[in-house]
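A lone chain, given as structure tokens: the form predicted alone.
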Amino acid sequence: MSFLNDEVKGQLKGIFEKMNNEVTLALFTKEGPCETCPETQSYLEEVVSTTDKLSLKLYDLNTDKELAEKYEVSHVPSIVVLDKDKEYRGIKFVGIPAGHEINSLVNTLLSVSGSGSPLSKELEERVAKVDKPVNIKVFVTLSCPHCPGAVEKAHLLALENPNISAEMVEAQTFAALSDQFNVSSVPKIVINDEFEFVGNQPLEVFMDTIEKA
């Protein structure tokens, strides 16, 4: 089964030519029940095949336990995005970033490669002041056209400050997690498992909530 047709692969090839540096995708799966693990691996293999700036590394949640802990991975499939130095920048996709989420995947990869859009000076200063650990979960569905924008913003903030981590969570695959955080509409953003808002809000709203947290 192919996830990307030739037209989409051609588009990705053109987009990825803008990448400044190489990026590695570390995919964590596990042996045993994991309904979307095989398709996530196949999907990423197709994405990676469109450029030599991307590489895919495969890990097992149980046998690569130390690495999973280092990258704060507790669910599979999870995709950890590593920069040109193979460093973890606090950015993950929990679940397959297909459907509309291919947009958040592509734009996140561009940002991690160093070719993303810079923040305004005011926002840059606010993000720089975050001096305590902040986790941002963005719950999405693959059919939601507004979700990728929220994911991209969360990932951008993580990229700007090592105290911030951000993850897309595919709500339907991880139903128990969605129930835990009362996800009834998407994108739902949960900060430090306590503060929340809904919608693809401006970066200022993300920062307002982070500063409360």
Given for the second form:
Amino acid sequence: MSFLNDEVKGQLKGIFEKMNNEVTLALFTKEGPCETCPETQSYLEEVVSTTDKLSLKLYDLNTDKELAEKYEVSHVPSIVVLDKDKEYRGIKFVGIPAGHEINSLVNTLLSVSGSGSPLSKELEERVAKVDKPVNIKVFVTLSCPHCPGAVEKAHLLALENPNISAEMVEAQTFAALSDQFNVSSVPKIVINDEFEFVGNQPLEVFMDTIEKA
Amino acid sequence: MSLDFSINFAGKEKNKLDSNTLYDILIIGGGPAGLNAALYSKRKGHNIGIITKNVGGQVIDTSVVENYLGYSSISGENLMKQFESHVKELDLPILEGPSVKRLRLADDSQTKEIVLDDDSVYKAKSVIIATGSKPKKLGVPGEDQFAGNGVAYCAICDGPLFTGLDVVVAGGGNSAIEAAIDLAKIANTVTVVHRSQLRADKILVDRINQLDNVEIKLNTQILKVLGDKSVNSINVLDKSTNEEYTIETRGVFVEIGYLPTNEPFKNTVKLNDKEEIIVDKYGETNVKGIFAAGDTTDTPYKQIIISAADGAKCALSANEYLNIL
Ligand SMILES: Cc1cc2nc3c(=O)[nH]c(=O)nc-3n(C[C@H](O)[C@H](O)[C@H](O)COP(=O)(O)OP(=O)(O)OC[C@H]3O[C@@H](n4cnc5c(N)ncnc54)[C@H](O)[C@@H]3O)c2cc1C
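Can you now output the form predicted together with the partner chain? The one shown was the form predicted alone.
Now the full complex is given, and it begins with the chain already shown.
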């Protein structure tokens, strides 16, 4: 099955021309049952085929254990976004970023390639002050128009400060995780597995919650 | 579920709004009303811009639109893409993302100043307010407590989280019945609870009546939302028998209509008792040079085509206003 029609592929081609640097997608799957692993792989192959600035690396959660630990991967499929130096910047997609999430995938790739728009001075200073580990989970559904905005913001914060990591979590595939965090409206943002809010809120709200955590 | 892969890529290099320029017309809001106002004002040759939290407005939360002339069936999102690309052909600055906090008159009492969340200010000779509306709440105990934990306001966003579960839709208008039809595809059962008779278009009512996992309870009022960590039931009152009973449910989708979003303007222009901006037949508010269009006004019907038409009317009125200024 093909995910992207020619029109969308054409759009992607145009957008990826704006990427300043190369970006690598490290996809973790595993042997054995993983219903959405094959489709995530084919989807990413289609995305990557639209530009030579993107490359896809395939890993297995069990056999590439060390790498999985380094990138803090515990679910499959997970996509780790690596910058031009193949460095992990705390940015992940847990589950397939398809449907509406193609928007967060595209914008995150642009940001990691260095072609995002900068934060305001004020926010930049606030983000720089975060000096303890912060993890942001953004639960989404693939039919949610507001979700990509929240994912992009979380990823932007991770990019700004190495103490922050941020992941999109596709709520339907990871139902157990969603249940654990009582997700029934999206986007739902959970910080350090404890502090939460719902909705694509301004970056200031992300920061307020992070500072509380 | 069919996935929509439409890309909303705004690009970063677009025409920027400038805080030192005195614009002829600034439009607040990027839904059907705001976009059509922009189309008409720009074509008149005015120096204009749009300030909006998002381009597309409420329509992007709509799964399908079947009553916009020229499209027998189109997803809300694709319809807005058509609007957006039409407007963007005209190359005008769109400031997307920030929220307008206030609208005030400058000391000359003619220049209008739009203050954003971050306190930046943009100036215009005339302003068109097109800030639309937001979902109305039930206003019953438990609603706020369980908002985001079973109480939901966006069926297409949150529907997938209720796959195989029993859900309730509150409301009896078009958006309620549309939501129920969508949810019936993924939920185990859908119960529509409405306090009076259905107001939805007959074509939608016929469609829902054919679904065998949907039950409709009319003349029934929701009294309370109950649960522990998340929703597990609602208490309702059957108004024809005056009997109270409980419906077990994991989700309550609230689709009971919309409230105008015009908080930032309420000290500048006159509102009616429904908090809608009062406009005359030219779309002008009680303040000269400030116009309002679409769902945020006292226009009796809130529809895409009506909002879009309102936007056009305001643009033409603003043009007249600027000509005699
Ligand atoms: C689920 C659903 C289904 C619907 N189905 C249909 C249908 O099938 N057919 C139909 O005709 N109509 C339908 N409607 C109604 C229709 O969507 C509205 O009538 C129409 O969108 C109103 O347009 P508008 O431009 O006035 O406002 P909106 O679409 O609400 O747009 C308002 C804009 O203003 C922006 N804004 C708000 N406040 C601020 C602020 N302070 N600062 C900056 N920007 C701000 C918002 O971000 C948004 O872009 C439906 C609505 C919903 C929610």
